[in-house]
Amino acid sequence: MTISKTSSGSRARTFLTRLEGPQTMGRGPAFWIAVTVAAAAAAAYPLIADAWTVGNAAYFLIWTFMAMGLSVIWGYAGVLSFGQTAFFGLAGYAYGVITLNLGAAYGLTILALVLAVVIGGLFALVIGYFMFYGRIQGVFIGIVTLSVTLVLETFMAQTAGPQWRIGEARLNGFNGMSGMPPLTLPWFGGDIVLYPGPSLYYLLLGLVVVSYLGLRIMLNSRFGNVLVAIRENPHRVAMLGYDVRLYQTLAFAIGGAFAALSGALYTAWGQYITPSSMGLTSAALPIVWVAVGGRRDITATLIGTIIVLAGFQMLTIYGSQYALIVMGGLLLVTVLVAPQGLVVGAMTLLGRIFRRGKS
């Protein structure tokens, strides 16, 4: 029993030490104090904001899962994918079909959420297997993933007839599905319905924190180190005896599962999903978020995604005709001026200033 407890404690310490490592920026008490303060401020936000604003903040949090998944695929594994919205849309439709057929009682929406993520992740696993074991490389991966996304969008847009239904769920073609129930938690005395508001916001915030910390642990583990090594020199990694295609496939599946989580949560948040969520514009936007933040660091990706989403929404409200132009210009500036990401550059500069201040 003593040996078992010692072994468990050792494993726990190993996981905690992986919160900091060579593959993620930020370490030491100052960084974790800043993270704690940011999380506490986010938790206190619903206390000072109205319900609509909180629901809008929940919308921002939903997209961070897709961005973090793309960071794993593109930033760490070195594979540029335009397929995130394909996994997003597939999971969104899966959540809609399951909930419209099973209903929201007894926590079935949570089951639908899990199943939708599994479906999206498995689809990404299959696509990744055929790509990487089929030795597709470089720009052709982007072409294949974009083709998969556009084929799914085109197919779903043509499902308008009454024959396109799965049980009680009609796919509705270009108009998309609607009327699916929001997330519902079974509870004593009545179910808790997580409408876009404080309850859903807190669930999403908790998921973001857990996902962020979990990804830091994974990326600083042996798996993450091998991914980065593959990104830098896949031939050398293969010579060392690692199955490069297996690691790339697993990274692609993990990124796809995170995109699927965004899709299922988005459908539960708005209670609708349309084929346009898998369109060309939708497929390109996550690339902008991750590039601007810094694709090779999960913290920069998270911060950059929220900032860019907030700016994009303001542009769509006050100058919608310029929103996509500004996003394209922002990506161009990032590539030319700060290819590692604007947030990474800012964090690096702050780190240097902090170290000079201490000295």
Contents of the next structure:
Amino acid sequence: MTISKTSSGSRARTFLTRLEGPQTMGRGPAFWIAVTVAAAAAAAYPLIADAWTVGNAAYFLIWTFMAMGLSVIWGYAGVLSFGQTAFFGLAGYAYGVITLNLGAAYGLTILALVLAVVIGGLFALVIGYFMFYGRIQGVFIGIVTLSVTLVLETFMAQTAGPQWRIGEARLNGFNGMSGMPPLTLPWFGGDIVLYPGPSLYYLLLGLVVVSYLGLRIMLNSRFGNVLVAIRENPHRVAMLGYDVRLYQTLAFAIGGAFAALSGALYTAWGQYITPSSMGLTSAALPIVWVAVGGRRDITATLIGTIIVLAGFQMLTIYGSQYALIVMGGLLLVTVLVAPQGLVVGAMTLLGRIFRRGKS
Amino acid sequence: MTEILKVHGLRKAFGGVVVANGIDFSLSAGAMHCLIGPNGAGKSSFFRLLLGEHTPDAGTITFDGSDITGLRSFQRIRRGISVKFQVPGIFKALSVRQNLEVAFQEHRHGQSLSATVREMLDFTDLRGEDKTPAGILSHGQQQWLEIAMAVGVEPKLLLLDEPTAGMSPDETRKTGEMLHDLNSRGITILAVEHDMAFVEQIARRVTVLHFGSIFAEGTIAEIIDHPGVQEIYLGAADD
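Given the form predicted on its own, state the structure of the form predicted together with its partner chain.
The next block holds the full complex; its first chain is the one shown before.
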């Protein structure tokens, strides 16, 4: 028993040491103090902001899962995918269909959320399997994934007729589905309904923290080591005895599951989902968020996505087309000036200044 | 001595170009063997066929008693064949340590990964460079790093495609010592090489390939004295 306790303790320590590693920026007490302060500030935000603003902040958090998933697929595994919105949209619709049929009692919305993520993740697994085991590589991955999301958009857009229903849920074609319940938590004396506001914000903040830390551990694990090695030289990885196709498929499925989480949460947040969530513009935006922040680092992706989303929303007030042009410009500037990402560039610069100050 | 590799009637053609023309070849376990021949003789293609990167049109490859002709590359590597390419196939953006960790993490269950990495840093004389991005190592160091990575899969057979290409005489001599060290640990070595001095340093037996066929085979002295080999290869070795 003692031996087993010691070994499980040592395993837990090994597990936690993977919070830091070569695949993720940021290490040491100063970094973790900064992370804690940022998380505490985010937790304190609802105390100083009104409910609408907090609900809006929750909206930003929803998208970070899709961005972090894309960082895993594109930044770490080196596979540029335009298909995150396919899994986002599928999970969004799945949440709607399940909740409209099952209702919101007894925490069934949480079950719907989990099922939607599983459905989105499994779809990503199947698409990934056919792509990677079918030897599709490079730019063709981008073409196939973009086609998948556009086909889904086109399909959902033609489901306006009354025959397009799953149980109680009408798919409603281009107008989209609405009327599904928000997330509910079963509680003594009545369910807690998580409308956009502080309660949903706290749930999302918790999910972001857990996802971020979980991904750091995964990316610094042996699995993460192999992913970045595949990005650098897939031929050599195969010649070290790894099945590259399997690793790429798993990375694609994990990234897709995170996009699905975003999709299901988005539907629960707005009680609304339309085919345009899988359209061309929607498919391109995650690429911009992740590239601008720094696709090869999960922290840079997280920070960059929130900043770009907030900027995008501010610009949208002056016109959504105008905001899209700025996003395109931002992508161009990133590619030309800081191809590793603006947040990564800033963090590297800060690190250099900090080290110089110390020496 | 038992045969670790046996190739029978191996044939591969790309259109009208025949890169392997019914090769019959065998290698004893524990051998240090060199493969030489003029450019275009089919040496690298032969390696690709052994590694499963090319599918043969005919013939069989038996490794360690099993037919591996239909296996994929990674499956052959898991059976115990490893390779060092002519152009260093390392992960240039990753540190030397990360390169070694990826190579060794699945194959060293008896020893901790960090202990194995330390051992290989010593073996390759790269201690002190463990945090250096592999892409900025000197050419010779990159070659050594890749040899160390190739050892990571605990191979029974190590294929080396021109392991000393672009190396200084000192680096070449040291590479030879490394390969003798690996051979003394029980790893069979098959190397494609142009540098005859290096071939003399490492090989007990040499096979000459020409137009995708075995042209001659023997000890280094027999090969050097072979008039046909002189004509097709050694006479033109200095161009």
